[in-house]
Structure formats: C-alpha cells, structure tokens
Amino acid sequence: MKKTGLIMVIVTGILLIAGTTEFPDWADPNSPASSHVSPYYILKAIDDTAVPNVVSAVLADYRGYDTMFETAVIFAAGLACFFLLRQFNRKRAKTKMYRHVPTGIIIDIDEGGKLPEENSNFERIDSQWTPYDLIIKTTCRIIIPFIQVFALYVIIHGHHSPGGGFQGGVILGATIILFAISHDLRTTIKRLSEKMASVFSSMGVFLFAATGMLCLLLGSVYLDYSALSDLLGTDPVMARSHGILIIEIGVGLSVMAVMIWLYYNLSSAGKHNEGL
C-alpha cells in the first residue's frame, strides 16, 4: 500500500512538473492573463463597482468566491488549532500567586486559603509572568484605543484605499493581543472571552456567505452586489461597492478573532488560567 501511494505521488508529481512548461513566463506580457483579464480589471474596476482600489474590487468582487473560502479556511484553521490546544479536563493549579500593588511583594494562598480578590491593594498574577512595569502598562492602555480606531478605518475604508478586511482585522486583533501581553491573559478573558472569540470568528464567514445568499434570494447569482440595490436604495454600480464593504467587514471579523483565539490558546497551552 506505501509502494502503491509512493507511487501514485511520483507520477502526480512528474505531470504537473511536465505542465508546467505549458505555463507562459513569468511576467509574460502576451499571456492571456495580462493581455485579457488584467487591463480589464484595471480600466473597468471603478465603472463596474465605484471602488478606486483595483486590489478590493478584484478580491472582494470579481474573485469573491476565492476570497469566501480564504476567509472560510482561516476559521477552520483556527477551529483545528482550538480542538488541538485547548484543554478542557485540566487541574486547576492549588495555589494562586498575588502581587502586593504598593510594595510589589509577592504571595502564594494555597488552596483553601482566603483569597484577596475584593481587596485593590492585590492583583492576581501568573507563574509565568513578566516583570510588572507601569509605563507599559499605562501606555498601551492609552494606545491601544487609537490603534483600533486606525484598525477599524482601515476596514471601513479599505475599498478606497490601501487596506480591507485582512489587514484590518490583523491589527484589530494585534491590539487585544497587546493588551494581553502588558496586563495578563485573565484580564483580558474577561473583556473579549473565548466564547465571544469564537463567535465573531464564525460571524465574519456568515456575514461573507450570508450577502451571496441574500443576492440568489434578489434574483442574481451568487455574489453579485448589485442586486442588493433596490434593498440599500442606491445604483447597482454603487450597490456593488457596498457588497464590498460588507463582505470586507465580515473578513475583519474572522480575522481578528481567529487571531485572538489562537493567542488564547497558545499563550496558556490551552489552559487559559495562565498566560504570559
């Protein structure tokens, strides 16, 4: 049977290493796809969707399917990495370490011992911690806002200049890993949970297939935004550019969370009772 698959693997590697010599050159101008596809991507990309960023308006519309089952393979990348880390059945360590805020003084409570968790003065802390340290703390909580707003422009406005939904949601989802990393993985559990993560990441790949669902309920294939016209109350042309924003909005999304998610489970080796 290994002789067999061996093989079958060889000859499927000889035929498309023979294909290939049918490929034109690389940067060929005569190909097909730069003498056909390209220059019409390139003159008609504003006339067919209103979107001045040729690259949106080619991923996010006239290659709107690929782009789809992009996005669909970062979710399930990041369903695979969750079912492999993720640790349900785990022993939840017997003693919890505090730092003593004003004096930086640090404690072990073994298990049944009173914990200070109402009490400011203490902050929980992990064993695999780094040092506390103020000014980091303090200056990412006052960029990290600013940062997402950027991250959200660049999603909202990635279809008229350089940007979209996967760059966006990589530093949208960078912010909240930066979080992580200058305050602890508890903290941050608390604002954005595994659960929430999870749920934006499937949201985004809903979102993307969801408006080529509403186009075939209008009357058009797949994926054409411009029968979303007469529900948004614009042109087709500019119904197209919309579709462009929405779906842009649901890549963010998965993005982001997929990102997050991964980070969850990476920093705690699927714990999520520690973290760095």
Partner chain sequence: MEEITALLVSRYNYWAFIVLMMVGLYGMIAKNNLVKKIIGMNIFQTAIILFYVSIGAKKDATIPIIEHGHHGEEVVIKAVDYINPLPHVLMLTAIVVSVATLGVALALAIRVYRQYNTLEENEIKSQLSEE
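Rigid core here is just the name for the largest C-alpha set that superposes within 1.5 Å across the two forms. Numbering follows the first chain given and starts at 1. If you're wondering where the values come from, they're calculated on a predicted model, not measured in any experiment. Compared with the form predicted together with its partner chain:
- Fitting the two forms on the rigid core leaves the C-alpha of residue 36 displaced by at least 2 angstroms between the two forms.
- Core-superposed comparison between the two forms: the CA of residue 27 exceeds or equals a 2 Å shift.
Next up, can you give the form predicted together with its partner chain of this protein, since the form predicted alone came first?
Next up is only this chain, free of partner chains and other molecules.
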C-alpha cells in the first residue's frame, strides 16, 4: 500500500508540475486571474462602498452570499461537533479530587462528603497528575485582555486596515482557548458557558441573515445595504460601509463562538471536565 501510494503520488506530482508550464509567470500583472473581475473591484470599491480595504468590501458586499453561507458552514461544524461528542448522562465519579493550591496536597472526597467552598484555596482536578503553574497562569491572565482589545480593533478597523470579522473572531476565540489551556476547562466554562457559546454562534449567523432580510423588507434586494440609508441616516454609499461593519461584527461573533465551542468539545472529548 505504501509503495503504490508513493508511486501514485510521484506520478501525480510530475503531471501537475508538467501542467504548470502553461501557467502565467509568478506575479505577472496581466495573468488571467488578475485581468477580469479584480480590476473592477479595485477601481470601483471606494465609489461603490466607501471602504478602502477591497478585501472587506468584496467579502461582505460583492460576495455577501458566499460569506453568509461560509458563516453558516462554520456554525454547522460547531453543531456537528456538539452532536457527535457531547456526553450528558455519563457516570459520575464516586470520589472527587481536590488540590489544596498552596501546599499541593491532593484530597479525595467521597460521595456525601463536605465539598470545599468556591473561591477557597481548593481546586477541583480530575487526574492524579495535573500540573499547576503559577507563572503561566499569571502571564496569560495579564496578556489576555490586551489580545482581546487587539481583536476588537481588528474587527472594527477592518475597513481601513487588514482585518475583518474572520480574523478578529479567530483572535478573540484564541484568547478564550489560551485561558482554557493556561487554567483549566472547568474554570473557563464557568466564565463562558457552552450555552453562551452556542447562543453567540447562532446570533452571529442571525445578525448576518437578518441584515439581509431587513434590506429585502426595505424594498431592495437581499444583502443590498444601500437600502439601509434611511434607517442609518446616511447616503447610500456610506450605508454600504456601515452595513459591512454590521456583517463583520456578526461574522466575528459567530467565528469566535464556534472556535470556543469546538475547543470545549474536542479537548475534553465531550465530557467538559478539566480538559487538556
């Protein structure tokens, strides 16, 4: 199997390399990909949408349908992961393990025993060897708010600089995942529950679809944000710019929530215990 696989792969690779001789040169300005629809986007983006970042303009306006269904695909992936992995009626462990943080002593508490209070020095753990690292925890706690502010900047400033909903949403999701890695999954779920993650992810898709629907109700075509000009009190071109911002926020919300949701279910195999 390995040998046939290798031969097949090498033959395919040689065929593909032979095919590249027909390709345009690298970075050729007159290549077919750069000479049909893309000059239109570059020349007209500012006049049509008042958004200088052409990538944002194309993503949320010219190709709005594509982006909407991509967001729906991401939401569906989050849902699929939830339905595949989540375990609700698992057997509860008879004894619960707690670690006394300052001394590192681990105690087992039998069923019916008195559990330590919240916010005390005790920390619930699941496996006998769970590392505790003060330096990593403290560093992550300090650094996470700054990353989150940067993520919000990436979403909001996506019109004028590289950025947008997808990138900002991924950075926001990564901060929560960083928190979950540096602390443990149980603490993270206490801060941002799975329910919130699922609500956020569907809310993002809903925000996107509802904006399109609103344009339809205001007498234009689906996802034509210029119809929102009366509602927003601006001219139609500026209304497109604001419409793109609303869409980017919806995308960012959805992407963030799905990244977190996927992590919750994958890292603990659907059990939602202490995780990785």
